[in-house]
There are 2 protein chains.
Amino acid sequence: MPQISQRGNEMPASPIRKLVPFAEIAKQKGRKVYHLNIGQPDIKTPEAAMLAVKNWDVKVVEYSHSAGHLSYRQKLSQYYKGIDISVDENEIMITTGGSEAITFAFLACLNPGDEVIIPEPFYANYNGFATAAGVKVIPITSTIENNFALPPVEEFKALIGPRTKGIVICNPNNPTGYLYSKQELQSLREIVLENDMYLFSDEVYREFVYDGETHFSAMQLEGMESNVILMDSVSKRYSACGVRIGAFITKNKEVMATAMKFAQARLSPPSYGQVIGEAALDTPKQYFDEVYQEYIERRDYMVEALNKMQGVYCPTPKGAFYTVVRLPINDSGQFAQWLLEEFAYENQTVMVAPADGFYSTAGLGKNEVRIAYVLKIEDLKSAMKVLEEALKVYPGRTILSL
Amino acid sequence: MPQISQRGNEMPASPIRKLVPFAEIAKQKGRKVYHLNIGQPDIKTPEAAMLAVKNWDVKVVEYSHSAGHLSYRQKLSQYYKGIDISVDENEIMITTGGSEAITFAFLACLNPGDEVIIPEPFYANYNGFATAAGVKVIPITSTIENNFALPPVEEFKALIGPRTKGIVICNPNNPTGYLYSKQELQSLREIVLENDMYLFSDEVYREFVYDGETHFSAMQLEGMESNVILMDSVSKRYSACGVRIGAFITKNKEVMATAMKFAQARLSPPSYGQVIGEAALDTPKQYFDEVYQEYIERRDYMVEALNKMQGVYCPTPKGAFYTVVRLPINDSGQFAQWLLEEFAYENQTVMVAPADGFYSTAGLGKNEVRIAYVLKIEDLKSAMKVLEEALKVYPGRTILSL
């Protein structure tokens, strides 16, 4: 029997995946499970964008250009100009989700054995894309005590070796909800330029920024044309995760030409998704205002509810729709499993994502979980009540002084 | 300025890509260009399948299961059972086009530095997927004199070294149109089992088989459950290239579990494409009968027309909708460029794919081109006339005795 590959062995499984059988158990017991564990919003996809697909009148669903429909890229360039990111249609490649943009970035810019520094906790699938590309992830720890701010420049510099070729950030951040400031981006600029590296910036939550803050993009940094790769997606912006449309954006012509060779091999991004993505660019401001109101209400409720629970600490996330929260527990994996397997409050329970899956450094995140506030407010309220009651009786509860 | 990756440098550009600017020149001169160079069929996508997308009534376009919608996989399992391939829904993973199935196969089964043997000429993008995965392609030459039959077993055995971990076939073949016989598959079985290797079988043209021949699938080989990976796609079967839906199929549970980790990292295949793919499984036989009639008429016309031209040899392809044809020329790249840049017959010209791009061995394919018979018969007739006239006056014409 032939062997599977070493990278296949090393490929990390999703941190949530191992909980799925326990969620099944809870459901078999007839319990309602509130899913706080995944980033699948319940927000409706804009109707006009979905209508564009229904009205798309072609006889043959053909391959598109490998970089995506020109009309879409042109319109997308206008969208970016509207948010002060100056890119033209040749600096944008449409990808199969943000996932493929990350893959192309790693394949085009990095050699097997090269390293990228990523502030942890970070989006766990970066590990998977890195493993597939033979790239090594070097974590740099951001802490809940510091509300997950960017670690100091000196700490970055201490990690840079001969194989360090880039820094990956997610801004606003999944899983922490942290929004990097302009100053923090400027610090990254300094490190990146000094070491002739790439800055891979995942900005798929760009529109989810709260409290009057503004998003500062890596593409707005000066003198970084050769260094910045922007990775984007329509999934969260328009609650259209299933269309699998993202974008790979850079002003570095050589990198774009190289990424295009990988794009040409896979022929084209999905046609229907491109139609919906292009139409979604006309989504009226009102849609985003309503989404904003919805999320801010959820966030505010959740943060307050969590911080009222004894021994719980939740920083106030400034963006995205996640938070990493510290609980009075010492094994978040066991806690998450216990919630599903053992616990119920009024026949309900919650599913959370253990935060250790978002850290590369062993041992970190054991007393933290990620919560996605993607449930409507009534459900979120019930879920918070369930969590509060669960913590009161959890056998593995620890006493923390904050 | 940071460097691009070595694999990015090594990544081959599409063999047709370099001709694109010359096609533009022809169009600027007001010439009609017949595209014999690409596998984009002009056949209509089945209407009922497209209607399924229009009628798909969801409010949120969510992620699907990473292996694809369960209902689709269940129905697909019935489709395979109907053609004597026994696989259940857990042995099928829906992928983003056949392209992603190939990528997952290489990532899950092969280590960087491992080798796969591929009969050449072969689908040029295998080079790209191999380069991305760090896999080395070892070509084994099939010849036009032999109508591109499978090379003898001894030639395979002579190429097998310690890093040889698999054989890749495309059956029916792109670019040659060759259909591998049951005996040829049995020969491959022997080699693969003897050397504990994988057999990666790309069968996306399965339905395009002519002259009463039947397709024998690698999945029908006995005692090969651990060795065979089937890579499939809806692109050609239903003329739906743009939906980007394929399948990764294996009875090897460990390989499937490993491929699933790569699939989970990229979250899910495109939702709209899955809807159309599932609905397309109900396409009535009449559709395929009409498509068959159309292709057989085109093929027969083309083969006869080509073989009537002086110094031209075209084997009769038994499957797919391509042929590799020998022309009285000694540089097919120059010839293809000349057709677009210089030549016109009644203000028309043709674009062909130089066959050297489908060979790994340097120097081969220089007097061959791939022709895709994806044009309606009137256009194909005109295109053949253009080619005939072009060969009469091409300055680089050679005299070949066949």
Second form
Amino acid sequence: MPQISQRGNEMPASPIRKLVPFAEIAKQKGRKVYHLNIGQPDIKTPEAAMLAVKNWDVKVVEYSHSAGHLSYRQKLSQYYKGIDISVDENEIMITTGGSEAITFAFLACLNPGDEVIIPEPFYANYNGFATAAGVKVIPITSTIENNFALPPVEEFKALIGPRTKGIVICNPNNPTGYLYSKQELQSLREIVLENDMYLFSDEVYREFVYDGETHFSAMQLEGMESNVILMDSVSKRYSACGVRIGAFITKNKEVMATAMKFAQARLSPPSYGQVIGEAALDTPKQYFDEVYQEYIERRDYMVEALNKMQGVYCPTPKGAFYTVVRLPINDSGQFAQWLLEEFAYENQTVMVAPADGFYSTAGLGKNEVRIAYVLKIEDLKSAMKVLEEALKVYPGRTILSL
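Instead of the form predicted together with another copy of the chain shown above, give the structure for the form predicted on its own, please.
Chain alone follows, minus partners and molecules.
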């Protein structure tokens, strides 16, 4: 029998999706499953974006330019300039989701065996993208005790070796909801320039920033034109995860030309997705104001409800719509499976994402889960009640102190 590739064997399974079969079985039993495990908002996609697809009058759905529709890139350039990121249409490539933008970044900038430093916990699929590109992830641990702030510069410098070629950040952060400050980004600038590295900045949650805070982009760092690769997506900003449209942005012409070769090999990004993405740029401010208020209400309720539960600690996220929560449990993977297989409260249960899948360092995250507060407030209240009752009877419960 032919053998599976080494790369295939090394490719990690998604910690977010691997529990799906257990959720399906729970639903087949007639249980209501509250999905706190995945960043799939229940917010409506903007009406203008949906109408653009319905009204797109074409006889043939053709390939677009490998970099994406020119009209979209030009319009996207104006969007970025409106938030003080000065790029033109030639410095933007439309990608098949933010995932492809990250993959292109790794393939264009890094050789097999090169290393990237990533603050953990981090978006679990970074491990997958790195594995596919033959890149080694070097984790640097942020902690819940410090609300997952950026580790000190000295800790980064201690990890830099001859194969270290970049740093990856997600700002605001998935899975923690932490918002990196301008000062923290400036500290990364120092490291990147000193060691002639890349800074890969995943900013797909830029619009979700709370409590009067402001988002500072890596593209706004001075003197970093050749070093910064920005990865972006319409999925969360416009609640359009299924359209699979993202963007790869850099002012480094050599990197863009190299990434274009990978883009040409996959021909073009999705046409209908680009129509939605372009139209979504006309979304009125009222839409975002309403979404902001909705997420603030959900976040505040969730944080308060979790911290009232015995042995639970939940920091207050400043961005995105996730938080990593410490629970009085011995194994988050076993707990998440137990919730789906064995537990029900009033014929309901919850699905959470075990946080150990967001760490690269073995053994970390065993008593933490990621929760996405993407459900309407009524469902979120029910989900919190279910989780509270589950923790009271979970056989693997432990006594923890922060």
